[in-house]
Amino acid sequence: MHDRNDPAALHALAALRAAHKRYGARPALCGVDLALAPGQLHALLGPNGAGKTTAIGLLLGLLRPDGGRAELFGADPQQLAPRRRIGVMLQTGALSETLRVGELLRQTAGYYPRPLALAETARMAGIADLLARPYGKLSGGQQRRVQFALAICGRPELLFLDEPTVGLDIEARQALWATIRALVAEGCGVLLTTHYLEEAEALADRVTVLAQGRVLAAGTVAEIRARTQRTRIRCRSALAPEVLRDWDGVLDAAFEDGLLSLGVREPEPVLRRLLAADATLSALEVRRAGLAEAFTELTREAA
């Protein structure tokens, strides 16, 4: 059943309805529904064999569902027009080595019917610099930049970005972001698979979470957040994590950063007991838990 408060399922994009896939004796996906909205970024989380690269395969057209529907504009993912109309960002893509980046750029905005001129392209995605070099020369952070820039060239409605800041600098990711969020605000639908969930919080739209093929969880990262109680608190303390995580309403105790950093359902008496054992605490944060905090209870639940 298609959730109502989506709006994504009323205008899809592309969706799955009820998708099914099989390996031989194993499924990948059990009934997934999912769908895409204009203006609107999607990330599809899971841990790794959850399902979200069949999900991807399923939406290109690149795999066949067993059962259910696959739509990509209303149509067969696998015909022509619709792929027109999208661009795809995959972890793995076999690119030639010796094409300079503008001579890639050129011949992949010829599939296109109204392409995004080279320069504007390469403004966005921040290769202005490597135009003329061969792709095989580059390090992998500019080649994750060239890989952005090919899915964006043919100016999409829908793009597929998978893992799109492996290998980039703070500063390279930031600028990715920006970009994102502008194709987003002019009105191209994105699905975004990352395993950084911090990348997700901030970009994210609508969240799906799946674990071994089945939807856990979909939402708003709000809703998300809002399936666990947990809490986290951060301070410098000289208390020992281990000694914490036997104290009542403790979840889990580690260092972080050189921070401590806990977990807990219910902040006041653990803040207490803290205060009280340790007169030297200091640089204290309190803080609802986060995405992140929400896909770990999930996933551990269905695992």
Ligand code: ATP
Second form
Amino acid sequence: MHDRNDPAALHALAALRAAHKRYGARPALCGVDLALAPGQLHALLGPNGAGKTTAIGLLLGLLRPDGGRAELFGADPQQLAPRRRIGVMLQTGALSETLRVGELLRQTAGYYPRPLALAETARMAGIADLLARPYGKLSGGQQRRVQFALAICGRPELLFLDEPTVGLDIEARQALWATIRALVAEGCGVLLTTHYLEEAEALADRVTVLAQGRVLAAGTVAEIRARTQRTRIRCRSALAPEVLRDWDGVLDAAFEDGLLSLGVREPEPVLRRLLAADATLSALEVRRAGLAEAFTELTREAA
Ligand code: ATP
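Moving from the form predicted alone, what structure would you give for the form predicted together with this ligand?
All chains and molecules follow, beginning with the one already shown.
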């Protein structure tokens, strides 16, 4: 599925073209297209086992496709030259526990032709106070920030971030988001996988939703959200959800936290009818469905 509105498909930093991958008899990716562009953050979403890690593995040259192609800067991802232009933060990564953070950074930066100054990397990742500490003695969240520093220290043109904010507190997460935004604004391309949909919503220019090894939806956050075209109405009301479920245009109805919650396609007719049917109705709130709701619905339909 090539998206003609997607400039990344034409000028890609990295791409999967009809990529297939199976583990033994088990298919993990079945004809996946994905293109990453400069200055864009592309969120790769999907439930557990959807194929996200496999897709990243193909783009990084850690895995070989069984069919189709994986390209990194137009070349084979297993070549050294394109790999020197990327930064990678995976969920697993064995780092020396005994080396100090500054030593780890110097070592990794040495692998790149034009690395950032160590102090600059440390500032961007919020680890200036950790440089003298042995990596193994850091907390989980601190280690995650060091891993991010290692991913950006080579001034990458393309950054792979696999669940980067797992284990980070709110402040550290916000700081990381700000740095990611700044890198994207400078032209860096980013592939982000996350199970935090608000993270994708806050950062992503484009979203690809995978399920069972196939692309379920691809587009901007707004386009994905529009795929479900659902608006949520919440209010305090004496009306019963089981009655409302039979109304025209009501997709779902339930009590949530003491409030009536309705999913609707077109809010106006339902709102008029609600207000007419219940003179005591209060605390009314109407909003378009967010990415989380669109995502839940898309993956539920696929299942
Ligand atoms: P998660 O969100 O849980 O990290 P994911 O979207 O990254 O999931 P993958 O790890 O790519 O999913 O897995 C896709 C499918 O391939 C799953 O069915 C998984 O069980 C299978 N799989 C992944 N790695 C292997 C492997 N090394 N050997 C056999 N099967 C594998």
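Positions refer to the first chain, counted from 1. What we label the rigid core is the largest C-alpha set whose atoms superpose within 1.5 Å from one form to the other. Since the structure is predicted, the reported quantities are computational estimates derived from the model, not experimental observations.
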Align on the rigid core first; then say whether the Cα of Ile233 has moved by at least 2 Å between the two forms. yes
Does Arg245 move its CA by 2 angstroms or more between the two forms when the core is aligned? yes
